[in-house]
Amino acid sequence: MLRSHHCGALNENNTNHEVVLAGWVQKVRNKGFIVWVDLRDRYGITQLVFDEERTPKSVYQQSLKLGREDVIQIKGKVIERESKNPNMPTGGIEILVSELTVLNASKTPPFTIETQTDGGDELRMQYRYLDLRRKPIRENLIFRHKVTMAVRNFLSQAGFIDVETPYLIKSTPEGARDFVVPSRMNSGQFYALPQSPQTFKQLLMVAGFDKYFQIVKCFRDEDLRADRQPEFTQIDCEMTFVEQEDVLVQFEAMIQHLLKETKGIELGAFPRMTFATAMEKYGNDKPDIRFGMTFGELNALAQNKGFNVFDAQELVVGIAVPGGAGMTRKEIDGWIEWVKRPQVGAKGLVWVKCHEDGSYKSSVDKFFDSEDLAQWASVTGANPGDLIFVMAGATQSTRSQLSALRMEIAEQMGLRKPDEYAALWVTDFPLLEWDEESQRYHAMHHPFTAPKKENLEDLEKDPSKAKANAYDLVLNGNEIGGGSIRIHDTALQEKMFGLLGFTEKEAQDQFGFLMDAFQYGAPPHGGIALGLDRLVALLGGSETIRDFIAFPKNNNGRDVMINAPSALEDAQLEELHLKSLPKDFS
């Protein structure tokens, strides 16, 4: 070993010990007759001292030439620091250096390798190997390791078996776009990279493995955002002979275990909420329940009063902003402009101030009196001192717009605290969604999701009424997992494919292997997949997953460090039978 200790290991108990350390030069401070160097490795920082009087002359001269990020090895004696730093584990000591070896000199890095850096996102991603030296990013990845180990240990102890499934599979038309891989040995044919191991984990249940899990890479060719990457990691799980409640209990326990192990937080039982309630009260199916501002529907109170903006609309709905009555007109106008942005798309807001003395002032006083506004306050839960914002329009779009406003107000007011956690299950999703453009149904989750038993008849009479035996796990307003009880009967699966617009031949070509397997004693089964990247980020106090992934892609799906994706040589294209394809092939 090139070192006797790590840079975070030494303290006053090691005083007068001879030690050998190795690491990167974090900082050099030259005072003319004495040089201090902060030496960094993964474990921490130790201060080195090169003294003109106490350090060998040649070693002192060497220290004058050290630069940031040089890799060095030193030998020296642990001594007590005169000016101690109580914020560092090693802050009570320093090393009086007697020997110095430069193992590798470094170019001046393009940004400072410190907690607060001067490097922008794109620059840091280009030099990601340097960014990973920074303490926040390093600690994020160490935290990710702790979470994944806690998951593995928990599931292993619960009887789950870790099984690897293939990465080169068959492309399917449902879901997001596939990443495809040309086959050299099968001209004109392609593999797809898996969007999830869905069918394989179901086959493992048919095979009798009973409980399966895998921490697995998945791939989706989608537009990107802060919490989405083209390749992502999920905790994929499946269980045999279970009903919905069994799955919810098992993975609620896992999340509770993770919060206790990684954050020291104990959460009680997770509330349950139907999809319909989530949409009605929060405007989305992944509500953040750490704060109030639930929706109050005002149709019965606000319509037919002569105000056409309300009368002509499908839904009138409001929220109460706590303490918002103190907002100035300029601040209110700012929120009105915010909801009019193309990203939100609302036409405007009606506002009501609920004064502390019990009076009301609104932007629609011409049409509504104090008694009307008091009823609005009752329905939205507004108290004296609060502000009510009201929107009107088509039900689905208005709920979505008000939900965006609710979340932004909560963000601005500091109500979405990263160190507070609230989880819930959302259940009873619609099984199918009608798509006007394609004039057919699409599976809201995926085509292997079973309908609720009580909705089997609806598949024949009115498929739009059928509820899915599906569930999402939501943490702090983010969906971190979703799953369902699966179809395990060939006839029902064929029925589902028919509702989704598959011909018998298309269903057989795409999923014949699965339907064949169901004919050999397929047991009832169900499972869940949790997004590891998002889960780790949330547990780490962030909603941006990029800093919890070692080598992420940018918002254009590029790895700017290795410059990928990139073009292939003509010879490679020829070998993959791609040179002969039409120029507009995609």
Second form
There are 2 protein chains.
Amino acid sequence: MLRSHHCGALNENNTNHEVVLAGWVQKVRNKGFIVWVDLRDRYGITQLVFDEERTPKSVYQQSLKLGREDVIQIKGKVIERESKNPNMPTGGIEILVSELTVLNASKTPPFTIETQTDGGDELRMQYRYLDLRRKPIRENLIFRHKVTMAVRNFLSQAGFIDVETPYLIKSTPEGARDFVVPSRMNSGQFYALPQSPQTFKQLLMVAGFDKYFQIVKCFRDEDLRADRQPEFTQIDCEMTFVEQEDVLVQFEAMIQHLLKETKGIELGAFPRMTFATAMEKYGNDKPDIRFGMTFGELNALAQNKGFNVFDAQELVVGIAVPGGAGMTRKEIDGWIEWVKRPQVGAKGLVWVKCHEDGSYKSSVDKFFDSEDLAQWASVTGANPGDLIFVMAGATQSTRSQLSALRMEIAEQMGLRKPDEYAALWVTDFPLLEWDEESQRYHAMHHPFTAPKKENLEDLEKDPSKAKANAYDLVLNGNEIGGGSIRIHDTALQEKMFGLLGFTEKEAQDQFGFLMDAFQYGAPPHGGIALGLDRLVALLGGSETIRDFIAFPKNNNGRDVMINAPSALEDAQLEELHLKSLPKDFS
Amino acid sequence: MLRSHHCGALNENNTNHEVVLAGWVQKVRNKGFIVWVDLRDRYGITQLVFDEERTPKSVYQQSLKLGREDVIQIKGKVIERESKNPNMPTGGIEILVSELTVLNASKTPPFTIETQTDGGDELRMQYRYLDLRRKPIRENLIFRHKVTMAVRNFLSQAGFIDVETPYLIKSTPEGARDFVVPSRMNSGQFYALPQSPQTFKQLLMVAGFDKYFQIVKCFRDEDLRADRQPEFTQIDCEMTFVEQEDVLVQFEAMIQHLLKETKGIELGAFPRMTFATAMEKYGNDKPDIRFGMTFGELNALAQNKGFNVFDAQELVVGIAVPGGAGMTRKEIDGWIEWVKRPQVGAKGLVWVKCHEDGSYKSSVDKFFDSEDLAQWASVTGANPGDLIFVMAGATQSTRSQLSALRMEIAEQMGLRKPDEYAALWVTDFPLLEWDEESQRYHAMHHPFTAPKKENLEDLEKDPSKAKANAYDLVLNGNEIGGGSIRIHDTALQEKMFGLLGFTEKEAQDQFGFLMDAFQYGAPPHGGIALGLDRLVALLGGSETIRDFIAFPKNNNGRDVMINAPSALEDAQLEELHLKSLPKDFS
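Switching from the form predicted alone: structure of the form predicted together with another copy of the chain?
Every chain and every other molecule in the complex is listed next, the one we just looked at coming first.
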């Protein structure tokens, strides 16, 4: 071992001990006759001291040449500091160095290895191994480790078995696009990387494993949006002989456990909210319920009062901005511009100031009197001093626009506190969504989700009405997990594939093994998958998942550090019976 | 929840309780007026009873139709059995059923779901979800879960951080063949799936993570031998500021812990053996040391005595088979035929019987007298009653042939007891191997392995002489892990790539990021990777890894259950800018 202690270990109790430390030079302070060096490793920082009087001359001379990020090993004696730093575990001592070995000198790093660095995103990604040396990123990854260990131990103690499912599986065109892997031994054939272990975990239930979990990489070849990764990690779980409520109770307990273990926060029972309510009250199926501003629907109050902008629309809906009555005209105009941005796409905003004295001032005073506006205030929950913003339009898009506004206002008002946690279950999702482009239904969750028993008839009559035994787990306005009770009999699964536009042959080719399995005693089962990257980020007080992944890819799916993907050697392609085509070929 | 208890939970203490159970019908015994059903789940078997007198008539009638592997839910009362089965936790009770629901009927399974099944390998692989219902396979996978949890908790408590490294990385032609993944967004470019996270874990050390571990899937596109999988799981570990001994001590402790935790076995300190000694005494770098039959080299004693077969050879070497003097001539001939098989490839065997009365009888009595043979016995450690087998030939091949013979004899004599464990470290491996075909050196371990300090000069003068800071962990004659102290400076790494025949450009293209990283303060580091599949199998008392993998591939790399790999749709290939060529194109 090249050290006797790590850099976070020593304190006054070690005074006069001879120690050997190794680590990185964080900082050098040269006072002319005395040199202090902060020596850093994963565990902390220990101060080294070299001085003209007490340090052997050659060692002192060496110390003058040390630079940032040099890796050194020192031998020395622990001495008490003259001026102690009570904020550091090692702040009471320093090491009077007697021997110094430079294990590996460092070039000057391209950015500072500090909590606040001067490095830009691109540079930090290219030198990710240096970025990872920075304390916040290091702590994020150590935190991730703690979360995964807590998850594993919690689930294991609850009787879940960690089973590894395969990575080289079969491509299925349903859902997102697969990454594929050409098979050298089977010319013209390909494996696919799993988008999730969905069918395998269901087979494990058929196999009687009863409770399964896995923390597993999944892959989706999608056009990347900010903060989406082509490979991501899932906490994947499945249970047998359960109903929806059993799954909710089990994983509510897990999230409560995680918050307790990692943050010391006790979270009460999670509210349950139907999809319909979430859309109506928050315009969103993953509402952030840490703050109010719930939607108030104003159709009955605001239509047919002569204001044409409202009359023709499907939905008129508003929110109350707490304390917003004090906004200047300019600020209000700012918000109007904000909702008109193409990313939001609203046409505009009607506003109503609810003054402290009980009077109202609005952009639609011509059409609505104080009595009208008082009713709006009542429906949107606006108090004196608040501001009401109102939108109108097609139901779905208007809800989504007002939801975006609600979230942005909350963000700017500091209502989305990263250290405050509120989770809820959203339930009763529609089973199917109609897709105009492909003129067919898509599974809202996935094709294996069971409809609610009371909706089995709807599948025949009006499939769009059927609700699913599906549920999402939402934390602080982010979907962190979703699951469902699954179909477990062949006939219903076949019907579902039919509704989704599969021919019998397609269903058989792609999922025949699952439908076969259902014929040999498949038990009722259901489960959930949680997005680990996002969960860890949220628990870590951030919404940026990239800071919680050791080696993330950029928005083009590239690893700029190792320069992947990259071209293959011709011989490799030949072995795979493949030819690359120019990009504009197809 | 569809049950109040699982099928392993109930005993006499529950007598008279009303319970709800769900599970699979393991067995139905119909005595005419009474029907017993064994109900099975992951946790055990509970006996159900339906009889003409006490069971509602319709329920009794239903019970007559139950078949193997039907999934049922029952309600009933726990009653004490008349004839108890003390070998089962639930053997004292049975359930007098009052309600029966068939949750899912099963077709007759294609093979019996019993510990000893009548299903062949192919059929069991095709219906793996049924094979997984069999108790031994289920227990293997639950055992695997316990091992991985024990590994994770042990390493976590020892300060190791679990860090996920990426799966979509860069192809490097060195080593085994990569599986590759075409990039849709980067035409003509490919990711590769990792053969191991080697470079990433080294970067984590450069990043200061100090101690890393990961239980991670790795991929090698090799022609498959029996019991080798294209995707396999590794316990991957790395440590900073360590020397070889530190790594050995840490992972010796881990294996001892695993054996204690999972088997209750206390294993003493692991012997250390150099590669040279292992080859000399066992003809093998992964010796099974649970039994003797170590090699005795006989060149000095057996050459130049007129027996031409020995004189011309590089090596004459023998082993003593305990109690082998009693072998018949036919048995000895059987062994001679065995070593002549092409898989072994020896030319023959000389044999010497060491009789209890101190006399000798050999196949070479014409050339060697009793005094000679007594010396052979002394060198091979043969006692009265033993048999000596002797081989001669080129050193390397002869050792390997005699090693094969030693292992097969031990196997047949029952000396390779699956419940007896002996581990050792093999050290001091050569750094490089000369490859005649490519006329260049290959890295014996991998290109990142550090030579021993005292061999740095040899790298210039005679690279073949250099030894590596590399080590293998061997358990019961199987290599279960291997590792090394790594190179951590750019100059030495460049020199190593040069020795391995990389041009500067190739080295830079493939591993430039690593050599760059070494310039920014790379600490000394080393690590190890253990094959989880094999480790779990050995701890589980088997050498067949396939029985410890939930969904293994067959020897052609196929998953016959899901039928993967398979053809893609044309549109998928087009999106990837690829064209499949006929197999005989290249």
